[in-house]
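First, one chain by itself: the form predicted on its own, in structure tokens.
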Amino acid sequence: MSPSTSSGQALLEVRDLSVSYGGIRALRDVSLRVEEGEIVALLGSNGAGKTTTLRAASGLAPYSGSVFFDGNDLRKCSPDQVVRLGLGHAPEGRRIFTRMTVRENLALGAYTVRSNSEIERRLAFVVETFPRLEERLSQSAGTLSGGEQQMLAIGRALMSAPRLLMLDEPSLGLAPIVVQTIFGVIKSLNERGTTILLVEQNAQQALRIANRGYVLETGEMRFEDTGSALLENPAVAQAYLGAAPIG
């Protein structure tokens, strides 16, 4: 593992994170950091602990260790307070409310906002980011295609105006052309100022856009390096990319 060369306070810093479910240890002493303005990929096989890491940061899973966001100790925060601080989370499996309209789903993402004008401003940003959703605002979310549902899940997270957006498997189960759209949006959001922590089964795609990456293996951190270096790492390529190193 290549140590991080960053110094000072990261936007998100996870230190010695351990999580257990019953007698099963899901994470053991995991540490990572995300600097403001970065895209950081968190990779690993199924069951490696990627989703658990994001759930712990969001306050949705009990843990030992520490998680700091912009200097705030998240152990002292409820999940809604975490959102208010600026940490957004689009979970694995989308978790949309299928019987509610697209607009209602998006409005739920802004539940911490009291100003109607601010909610409308954020809604305008989301439909600018995902024009398809503007055409579907009055539809039930359950009538959307898989790709549209993923756009809705990300859009709902964006309604909280996060400084750091955690995305859990945003391309899972989507057609290749939709995957390209989703990755294009991730890059665009980052270029417009949103820091990204990306859990993604498409490791090659993730590392191509990531500044840095981490690889989890059975709940422990195995590799840390720049995205390009991880693409070229023979051990990572063999175990996680299913190919020889990519130049």
Second form
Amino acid sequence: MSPSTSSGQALLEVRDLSVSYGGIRALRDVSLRVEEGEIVALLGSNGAGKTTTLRAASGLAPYSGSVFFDGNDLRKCSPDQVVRLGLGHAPEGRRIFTRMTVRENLALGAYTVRSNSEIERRLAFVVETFPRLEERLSQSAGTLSGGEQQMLAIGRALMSAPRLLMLDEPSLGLAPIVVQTIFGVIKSLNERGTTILLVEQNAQQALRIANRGYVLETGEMRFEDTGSALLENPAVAQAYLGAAPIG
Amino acid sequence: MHEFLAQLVNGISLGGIYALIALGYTMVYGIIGLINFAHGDVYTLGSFFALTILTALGVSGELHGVALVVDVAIALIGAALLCGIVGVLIERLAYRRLRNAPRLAPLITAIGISFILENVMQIWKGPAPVSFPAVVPNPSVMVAGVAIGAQQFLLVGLAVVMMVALQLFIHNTRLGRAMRATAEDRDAAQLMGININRTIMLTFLIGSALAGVAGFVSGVYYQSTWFFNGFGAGLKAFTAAVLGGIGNIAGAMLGGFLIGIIESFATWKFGGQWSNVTVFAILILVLVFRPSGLLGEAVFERA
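Which structure goes with the form predicted together with its partner chain, now that we have seen the form predicted on its own?
What follows is the whole complex; the chain from before opens it.
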């Protein structure tokens, strides 16, 4: 363990993050932390800045402020170096490589790994997690259903064996039964030791599995609390849960 | 029938050169969405580098035996390597900083680089055509009544070997997979841990090295070159890439051979002054009626 983690620093530490797109502020002084072993939900309506937060952390969007992962200053890292440090990211809209096979997509997920036996070991773990993918390994990824594409996007991110996995709207546009599967997998991955930062519009479901949650509103952090407290917070409920809190 | 076959052989030889050049156009377009108009001049540079290397080796005429193999290999690999380095430098110095600029900016820059290369080559070897030593002996074999020269076999053989090797590399290696991933979705590729700067550099290296190979074989085949050679050849190779479906590697090979054959037949049937007209009329027809080319998917699907 590096000395920085033993000194009580969070696994992911975002401080005063601001991002602008062509003069428009997408994020203003956003701070959040994810401790090792947690599931943290990042909520907010469309355009609140959830995706931008993840993109900044991965190095895909330029920002001011600071992002530390496992004690490393990510400002000094290119996106590919961020992945090597153990920060995985299954992006918004899945972004799978549709012209490649499922197997090729998964192999790319382990691009940073040279050992074939290690890649095979991780592949075995992913198909155990998502048995649906096993039958589809040699199929072109573009022919998968929406749910299967989401499974592939998560599986591909798992191939880098991340310590912290950032998931951007994994339930978007999926049938309720598939959503259940995905959330079940997120929970079981966490139980096996992967820390999760979960971006969701499906706030109810996300907060039910989350230890803590944050709520973004038009680029600024509005609420921060435990998952259960946010579920019961009337202001959050009204704005983001679409109904009275479920008791 | 005899003349038809002879023209077909000529067309395939010419097409091998176009196909090698077209690969560079299509690879660079596939990965950064840029039509690299300086690419044709890199091809001319290939001829110039090969010529310079042969001169340095003291070669001025036909070679035989071990000297043939060794000197040809040195000139070929040297030209490919030097062109590859030039391609990488062009990307690093000119295109990289424009990667997120509006598309017109790198396009105009490419034309500018083309002018720079042409002028540098004009200063280097002069404005007149320069002769290239006929290093490879050219005995011919009769196939179905048509004489096919050893140089034609070498040219087409080399082109085919390069293409097969490229396909194997792109589809069966880790780096090849990274290139395809970068071409399909740059951000997603970075989230896989791919260093896209290195991948794009590799694309320029390979594409430009193939142009260097084309420059060498065209020098041997035509025994002449000049600083402006790449302008016309580059435009025709670009046409070949568009015909095959720009961004599509197999398409560039198919398009290259088709354009070579079409040009050869146009020269035979309508006369040499009509060959360019025919080729570029095909470019216009493809752009109007099938902009995605013969093997291309939707051309502008890139986000």
